[in-house]
Each structure stands twice: as C-alpha cells, then as structure tokens.
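Just one chain is shown here, as structure tokens, and it is the form predicted on its own.
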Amino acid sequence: MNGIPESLSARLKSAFGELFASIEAGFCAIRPVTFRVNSHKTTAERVAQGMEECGIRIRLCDWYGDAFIAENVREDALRATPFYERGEIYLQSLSSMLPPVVLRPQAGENILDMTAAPGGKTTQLFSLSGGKALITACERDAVRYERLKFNLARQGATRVNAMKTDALVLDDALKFDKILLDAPCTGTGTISPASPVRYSDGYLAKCTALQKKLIGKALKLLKKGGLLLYSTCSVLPDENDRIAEHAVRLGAKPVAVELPVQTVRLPSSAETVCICPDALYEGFYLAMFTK
C-alpha cells in the first residue's frame, strides 16, 4: 500500500517478520460498515426488519447478538435511517466492540472510562450491563466533551457521569471496580484506503509517554480484585506489549484476554491478545490486569 512511511513499515518488519504482508494486506482491504445496537432502546429483531424495509442487507455478526455488518452500503445510508436518528443503533468497528464485551460490565459495578469519547465504547458499556452499571466518562479535549455528551444522551445512557477532565488528575481515593483505557495511540490498526496513515516516530514517542501515565494512573484508580482493561487501535509492539509489560513492573497482574471469536493475529506476550487487520476487522490489542 502507497503512502505507509517507511520509519513504519521498517517497524512493523523488524516486529513481524513475514507477517508484514499479511499486516499490509489488511490496511489495503475495504472494511465493510458495522454497526452496534442500542438493546436499552430497541431489539436487534427489530433494527433487522427495519434495514430490510429500508433496502439495507445486513448480516448478524456471529459472536454478539446486537452486532451487525452491513453489505450493500456504507455509513452515510445508515446515518440516513430513522434507527440512526433515534439513537438505536451506533456505527462502530467490530474490533472496537471487543474491549467492553471482554470486561463484561454487570449491574451495580463502578465504572470508569478513562478516554470516552466519542462514547462508543461507553455506551456500549451501558447497554452490556443492562443500563445498571455506575459508569464515569471522562474526556479531557472539549470539543470531544462536547460529542461524547452528545452520544450519552442520543443513546439514552443516563446513567453515566460524563467529566470534561484529564482522567490523570483524577483523586486516587477514587476506586472503581472496572476501568477501561482504550488509550490514545497512533492508530496504526486502522490505516485503510479511506483512512489516511498518521503515524511519525516522534507522535509515536508521543503516545507512548501518555500510554504509560495512564495506565499507571488506572491501576492507582483500580480496586483490588478488579479488572482493568488496556486496549488501542494500534498494531506496534511499543504500545501494546511495551505497555503491558510497564504495567506488570508497576504491580499489575496479567489476566487472560478471551476473545468471543476466532481472528488473524499477530504474536503478542502472554494473556494478550494483538488482532491483526484483514477484511473484517481492524488492527486493535487487549490486555488485561488486575491488582
């Protein structure tokens, strides 16, 4: 694929090895359109019946009930749809659906996702714990703020406490049972033919230093005996097993990531898992930690 910058491509060379075609054949493929359904608002039964009226041929992802990919069109005739006005459904990659399925949000526990917006993830979050779940968003950037607020109240997720905040100053008297860092990364996992490669040396620095501050913080956030979910849309080592291992040196104890589904993978360390991008899914990692 044209356009990768060389600094990348030795990276993910020295990385995998042979694996490379397979990583550059996924950033060639056309991802088809994916979308999530909002069960607090509406039934996947429904949102299905809907799409056909409306001419859209969609399919039933296998490993999530509420999951859908679309065959015929791409986002714009889905933002077109009532379903997508009322909040009932949410465009959403299937590899970013992953991280809240893994950490499997119940009633009652006390959440906190420390990047939220624009609130995918989030949401996801209430609608998997049945709209029980205590859940605090945080965002630091205000425009995003600002889209994750709007996302919150489209999908119905009252229950969550959205703060325009730097998740770093929060008090760490704060404990939560479960904490989500789907963290700022170079996105590497998501480079396509319609989604332009951002990626220096220098940004990369850039992500790391941040990736390590926040998962230090999370584990000073974590209540002894929860779960702390550490995922990027990214494919390179220094910010997923890199990371992982820092975590491990801070006190982290690693738990076993265990995907609902079969995908490509790339070689990752011990309990984690690094998916590699193809036709269906983007390039995107999971760990996972307790304390």
Second form
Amino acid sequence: MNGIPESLSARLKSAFGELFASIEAGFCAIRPVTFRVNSHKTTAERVAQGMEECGIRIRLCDWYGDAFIAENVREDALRATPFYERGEIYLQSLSSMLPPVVLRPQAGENILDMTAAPGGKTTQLFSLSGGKALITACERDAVRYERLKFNLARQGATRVNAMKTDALVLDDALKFDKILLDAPCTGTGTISPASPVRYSDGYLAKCTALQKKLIGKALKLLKKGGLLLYSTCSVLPDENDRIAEHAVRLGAKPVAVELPVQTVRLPSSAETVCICPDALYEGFYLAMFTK
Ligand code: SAM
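Go ahead and give the structure of the form predicted together with S-adenosylmethionine (SAM), now that the form predicted on its own is out.
Zooming out: every chain and molecule, the one shown earlier first.
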C-alpha cells in the first residue's frame, strides 16, 4: 500500500516475516461501518427496525447481540439518523468492542477506564453492566475530555465519574476491581485507505514510554485478585507483547484472553491476542492480568 513509511514496513516485516502480506492486505481493506446499540436507552430490535425504515441495510454481528454491520452506507448516513442524535447507537469498530466484552463488567464493581476519551469503551462498559458498575473515567487532554463528557451525556451514562486528569497522578490508595487501559498508541492496526498513516519511530518510542508508565500505574491501582485489561489498536509488538512483558516484570500475572469470535490472528505471546487487520476487523491487541 502507498504511504506506509519504510520504517514501519521494515519493523512489521522483521516482526512478522511473510505475514506482512496479510497485514498489508488488511491496511488496503475498506471496512464496513459498524456500530453498537446503547442497551441503556433502546434495544437492538428497535434499532434494526428503524434502520430498515431509513433504508439502511444492516446485519447483526454474530458474537455480540448489540453490534451491527452497515452494508450500504458510510459514517455520515448513520450520523444523520435519529438513533445517533439520541445516543441510541455509537459508531465503533468491532475490534474496539472486544475489550469491554472480555472484561465483563458487573453490577457493583468498581471499574477504572484509565485513558477514556472519546468514551466508546466507557459507555460500553456502562451498558454491559446494566448501568450498575461504578465507573471512573480519566482523560488528560482537555478537548478530548469535553468529547468524553459529551458522549457520556448523550449516551445517558450519567453515573460515570469522569475526571479530567492524568491517570499517572491518581492516588495509589484508590483500588479498583477492574481496570481498562486502552492505551494511547501509534494506531497501526487502524491503517486503511481512509485513515492516513501517522507513524514514525520517534512517535513509537514516545508511545511505548507512556504505555510502560501507564501499565505500571494500573498495577498499583488494581485490587489484589482484580483484572487489568491492556489493549491497543496497534499490531506492533513494541507496544503490545513488549509492554505485557514489562507488566509481568512488575509482578503482573497473565490471564488468558478468550475472544467470543475467531478472527485472523498474528503471533503474540501465550494468553494474549493480536488481531490481524482484515476486511472486517481492525488490527488490535488484548492482554489481561491479575495480581
Ligand atoms: N478508550 C477510548 C475509547 O474507546 O473511546 C480511546 C482511548 S485513546 C486510545 C487513548 C486516550 O488516552 C487519548 O484520549 C489520550 O488523550 C489519553 N491519555 C493519554 N495519556 C493519558 C494519561 N496519562 N492519563 C489519562 N489519559 C491519557
């Protein structure tokens, strides 16, 4: 694919050898738009019926009853629907719906979404817990924090405690049953003809330094016996397996990630999953830990 920096191709070839061709094919794919129904406000059935009335053809995702794949429209058409306006749907890639599903938020659990904006996974955690988990969502960037608050309000996730703060300065005395660290990353898994590549080795180095700090902090904030889910929308081992190994060096115990779907995978360490980008899924990485 044109526009992939040589430094990124070289890194991917060195990590994955001949599988680079599959990754590159995934970069070239134009994925359909996918969205999640906000079960806090409506039902999948109502949305399905309404979309049909708007002339939008959708099909249900086979592993998630609240997720749909739009067959004949792009984002703008979905954003123009009343469901979007009312916060009854959230445009989200299928891969990025996986971390909350794997984390299985339950009523009454104290959950931290460490790096939360724009809030796709925060609102999903809220919905999956039936609106009954105690969720704290941190975001350090002021503009992105406003977006997070807007999305929480629109989706009716009013019980989420949103904090405009650097998660690295949270008080270590706080302890959470579950933590989602959907880390800032280079985003190499999301490369597509519609999404320009913003990669450099320097940017990667900045991301990995921050990821190490954030995962170290997450382990401090995790209750003994709790669950930490680390995810990125990157396929680079530097910000995936290498960060998971760093967590293990800090005392984290890996827990197997079990996905509800068989996606095409790239090699990654035992217990973790690295999804290869393809015509339906963005490249994505998930690792889970306890302590
Ligand atoms: N989980 C989000 C979602 O599904 O909508 C996407 C999160 S995005 C991958 C990572 C976010 O982390 C960015 O909004 C970034 O500004 C934020 N971030 C980076 N460093 C942070 C820190 N130290 N504390 C809190 N937020 C941080």
